[in-house]
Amino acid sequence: MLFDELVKENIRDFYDRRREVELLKNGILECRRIILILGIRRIGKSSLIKVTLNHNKIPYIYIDVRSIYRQYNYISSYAIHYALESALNRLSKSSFWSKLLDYLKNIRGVSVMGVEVRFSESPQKITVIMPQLFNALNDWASDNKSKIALVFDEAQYLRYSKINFRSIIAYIYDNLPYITVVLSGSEVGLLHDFLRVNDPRSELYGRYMYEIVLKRFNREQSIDFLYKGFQEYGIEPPTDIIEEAASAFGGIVGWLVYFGRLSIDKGLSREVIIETFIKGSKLVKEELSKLYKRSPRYRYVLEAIAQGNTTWSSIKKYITARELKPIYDSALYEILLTLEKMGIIEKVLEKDEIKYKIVDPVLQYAVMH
């Protein structure tokens, strides 16, 4: 169902994105070594990955890095140990699992108990197990004329790990041609910073990365998405409310789904559009509170933009008025650059003038309330 809030896994529940599905499928089957799935939050990156891999029966190991970070506030060896073990065992329902077990049995530090795999070494030794594990997966894929995807969803959070994942990814890139590393990131600039592709000191320097960018739905797509979602419930929605909702949520599929789900439960009305903003803003305020803890200036910049002060000079004036003292250009530049890298704001050119805009309309509502 289109209004299902869970990450989509079946292509029947996935709206459009046919081009992106084909790009990801072909990228893996054509042995692209590293694929980046980029786009702002709530745009459908996780769904694209799972739908594509499931629909095309491509084996994959999937780790949601952000969920690990949220649980521990950093990425420990312990967390990676159990996340990788769990991800590997999710393959147990696959038809090829019994064959794969034969390759895994010979890895030192890996125990096979029935149809389950357990890492018998301590979590601190996960960096010793990983190269052996990935070699075994590559050998299995080679012998079975298959490909396998190693997915790190919201991979920018790997920067909080003591494990050198750039080195691991570089090893796979150079030595294991049947494994494609798929990295998604909503904080696009921070993901690029983590990978350091253009830094000669980085393990990934000079490696080619195949990028697939998910864009927001345009207004027509948003309207069509909502129509089809309601029709799945036998509801013929009023045109004026659908058009208003399509305009309000800026083509961000996560909020369109939230609005649709809320409308199914409470009835389709303009009031539900407002309620989506109110309830949705509560979800993003956690993100904002963490940001504001870094410096109150992040709050001031976002407040300025949300209130229509969208140029460099007007943002600077707003902060000066709040702090009762001037802000250095270098300090303002760093804050704006960080917000851009996090995918929270974007630069647009209007009438030969650069302006800053908050990408997510619900986040903008949260800033103002």
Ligand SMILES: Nc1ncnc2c1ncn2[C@@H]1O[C@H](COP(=O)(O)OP(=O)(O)OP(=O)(O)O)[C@@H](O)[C@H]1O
Given for the second form:
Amino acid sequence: MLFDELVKENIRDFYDRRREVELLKNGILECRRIILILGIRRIGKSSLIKVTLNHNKIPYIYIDVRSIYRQYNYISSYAIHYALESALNRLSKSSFWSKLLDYLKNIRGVSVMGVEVRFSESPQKITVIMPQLFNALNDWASDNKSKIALVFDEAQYLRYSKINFRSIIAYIYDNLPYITVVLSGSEVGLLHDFLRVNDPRSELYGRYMYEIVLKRFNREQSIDFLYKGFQEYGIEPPTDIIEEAASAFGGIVGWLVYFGRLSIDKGLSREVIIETFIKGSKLVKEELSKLYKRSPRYRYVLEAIAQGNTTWSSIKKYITARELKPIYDSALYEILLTLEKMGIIEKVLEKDEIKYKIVDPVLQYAVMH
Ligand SMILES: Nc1ncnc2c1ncn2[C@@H]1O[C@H](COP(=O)(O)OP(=O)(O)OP(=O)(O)O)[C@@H](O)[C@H]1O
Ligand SMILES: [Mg+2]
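What would the structure be for the form predicted in complex with the named molecule, rather than the form predicted on its own?
Below, the chain from earlier opens the complete complex, with every other chain and molecule after it.
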């Protein structure tokens, strides 16, 4: 069902994005070394990855780095140890598992118990296990004329790990051609904060990365998505409400799904659009409050933009009025850059002038209420 709120796993529930599915599939089958899935929050990055890999029966190891970070507030060896172990065991449902076990059982620190794999060394040893594990996966894929994807969803959080994942990825890039590393995240955050693609000191400097960018749905797609979603429940929705909803949620599929889901549960009406904003902004406010704790200036900048002060000078003026003293350009630059890296704001060029916009209309609502 299109309005299922979980990360989509099945292509039947996944609207459009056929081009991106093809690009990702071909990228892996053609042994591209690193594939980046870029896009703002709730745009469908995780769904694209899972749907593509499941649909094409490509074996994969999937690690949700953001959820580890949320659980522990940093990325410990312990967390990686267990995430990798359980991601590996998820392959046990596949037909090739017993063959793969033959490759895994030769690794020191990995024990095979029945049909399950356990990392028997202490979590601190995960850095010793990882290269051997990836070598074994690569050998298995090579011998079986298969490919395997190693997915780090929201990979920018890997920078909170003491383990140097850039060097592990560089090792895979250089030595293990049957493994494709798939990394998702917001463009600026992933490329610059974690991968540091422009930094000659980065282990990944100069490596080629194949980018797949998920764009927001345009108005027609949003409308079509909502019609199709309601039709799955036998509902013929009124055109005016659908058009209003399509405009309101800025082509962000996560909110269209939320609106659809809520309408199915409560009955479709114009009020549900408002309710989606109210409920959605509660979710968003949790994320915002963490940011505001770092500095109230994040709040001021977002408030400024939400109220229409979208140029550098007008944002600066707004903050100066709030703080009763001028803010240094370098400090404002840092704040704007961080917000951009998090995919919360974007720069757009309008009539030769750079303007800052809040990407997500629900987040904009949350800032103002
Ligand atoms: N093409 C699609 N068709 C139908 N539903 C979709 C599609 N893409 C995403 N969704 C839905 O939108 C919501 C957000 O999707 P998903 O979690 O994959 O996005 P994301 O970019 O990974 O978001 P986040 O930043 O929260 O991790 C989910 O409810 C998912 O089911
Ligand atoms: Mg996701």
